[in-house]
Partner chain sequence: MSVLVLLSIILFVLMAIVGGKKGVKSFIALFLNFGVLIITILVMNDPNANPIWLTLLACTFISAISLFYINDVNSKTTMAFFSTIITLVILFFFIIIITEQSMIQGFGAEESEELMTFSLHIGIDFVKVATSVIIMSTIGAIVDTAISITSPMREIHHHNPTITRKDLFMAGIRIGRDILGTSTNTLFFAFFGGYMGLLIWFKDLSYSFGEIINAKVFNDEMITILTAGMGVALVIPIASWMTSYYLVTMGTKKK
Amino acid sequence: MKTWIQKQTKKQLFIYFLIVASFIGSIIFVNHNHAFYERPIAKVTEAIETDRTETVDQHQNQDIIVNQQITAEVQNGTYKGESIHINNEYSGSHAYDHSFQPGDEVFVTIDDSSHTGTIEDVKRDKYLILVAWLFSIILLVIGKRQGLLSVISLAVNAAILSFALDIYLQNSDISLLIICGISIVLFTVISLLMVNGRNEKTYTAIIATLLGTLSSLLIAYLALFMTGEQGLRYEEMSFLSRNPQTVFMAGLLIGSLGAVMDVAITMSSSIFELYEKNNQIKLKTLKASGIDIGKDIMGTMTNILFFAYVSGSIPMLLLYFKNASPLGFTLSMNLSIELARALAGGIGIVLTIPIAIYTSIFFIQRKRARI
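That one chain, whose sequence was just given, in the form predicted on its own:
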């Protein structure tokens, strides 16, 4: 340990100290932040199982219903420090309910007259902060400076997306497509510049990402126009009371951006690396190498997009199949939107490959002209 510390510069030691201090500070904060919540929070001090009943529904599905008598101490608000009693009922499947143990923290509503409580939700911030730190530390260990910048760019992008959706909710007369389009430009420029710096490789990736994503949008719009949107089921968006086609397009833009950006930076990095290794390399060789690289990654990237979209529908697919719904009806109801997004995004990924190749060659030709 002493040897490792001696090898580090003062700047590196300061950054490590800052990370460790932030980690400890955040853990302490989420374990003592009850006063920052408006909803009452109670900490379970005792949980006793009082009843256990086996049940069978009309479809012969077996389950078990358990009753718990919980004693909990209120952590904030008017009743802070007082104990309340809660009756909790949960099923063996834990689909919409939970079993609780001493030490768990829950959001509750408190009945003033009977001094009893009802559990509304589980306080999960301390678990979320641990997962977030695990994710960040892995990025920092593997990516070092780029990992740190990736974490920052991810936080910035999350803030931009949250702000953009808030603008749309507050101003429904502004098209969601326009808001998402502006957000995508910001996501792309900020992420790539922050992680890869200002250079031709980054400019290539930015141009290829924006053109590839725009291609996905145009192809999806053209396909919807030519088919009259036949086969697409917008039922899942019916509660939004907003134009479902616009919401679909906005989801397509946001959903395909990550995969398209990944392809764009992979292609530009590879081609510029080949050029840096041998700046006398022929453009024809660069183009052929770029196409070979693109062939290698296009299959995995389109599969990533497909699985990312389809995975969200697995619970509904299981529910439909469990209720003996016909295969065609089930797939149509649950996968039509996701498959359309995956196909349009996949086309965008494939088109990004030649766009990135020719944009890289354009910047390389400019570099050669300056030499």
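After the form predicted on its own, can we look at the form predicted together with the partner chain?
Next up is only this chain, free of partner chains and other molecules.
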């Protein structure tokens, strides 16, 4: 530890100190931020199980239902410091309910006269910030400078996305697709410049990403148009306050962007690497190596998107099956949107491979012409 400290520069030590201090500070803050919430928060001090019954539902699923008598201390607002009593019922499967132990913090509504309460939600901010910190620290420890840049670029992208959605909501006459299109250009340029610096490799990747995303969007549009959107169940999209088709297309565009960007930078940096190792390399050789690299990555890249999209449907699929829904109906009701996104993203990934090869070659030829 001592030699480790001696090896670090003052600036590095200062950054480590800053990170540790803000980590501890923010953890202390979220554990004591009750005054900032308008909704009453209560901390469970005692939870006694009062009743436990076995149930069988209409589809012969066995479960248990447990009743808890909870005593909790109010942490903020007019009743601060007082104890309230709460009845809580939960099932063994916990699909929509929770069991509570002393120490858990919950948002409640309080009945003025009887000093009883109802649990509305769980206070989750302290866990969220803990996971966010763990993520950032792991990325910093393993990735060092690049790790820091990735954390920053994720934060910047999240801010751009939030800002873009604000603009969309305030000006509903502007199409969501146009706003997403502009955000995509921003995401691409900022992420790639930040991680890879200003050079021809990055410019190649930016152009290839934009062309790749655009062509996958066009193909998806064409496919939707030609089939009359048959087989797409928009009703499976939860959380919809807007036209489902627009939200679907915008999500498709943003969702495939990350993978397309990944492919574009992998392709362009390896092709430029080959060129820099050997300036005389034949374009034909570059093309062939490019295709080889592309073959290696297309399988695992499409897999990333596929699993990221489809696994989110597992709880809903289980619920359908357990409620005796037939296999085909359940799959088409719950997976059509995710599968369409994964397939369209896969198309974007594969198309970006030749696009990135030809863009790299274009830049390399220009470089050669200058010499």
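Residue numbers count along the first chain shown, from 1. No experiment lies behind these values; they were computed from the predicted model shown. Between two forms, the rigid core is defined as the largest C-alpha subset superposing within 1.5 Å.
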item	value
Core-aligned C-alpha movement of Leu283 between the two forms, 2 Å or more	yes
After fitting the core, Gln8 CA displacement of 2 Å or more between the two forms	no
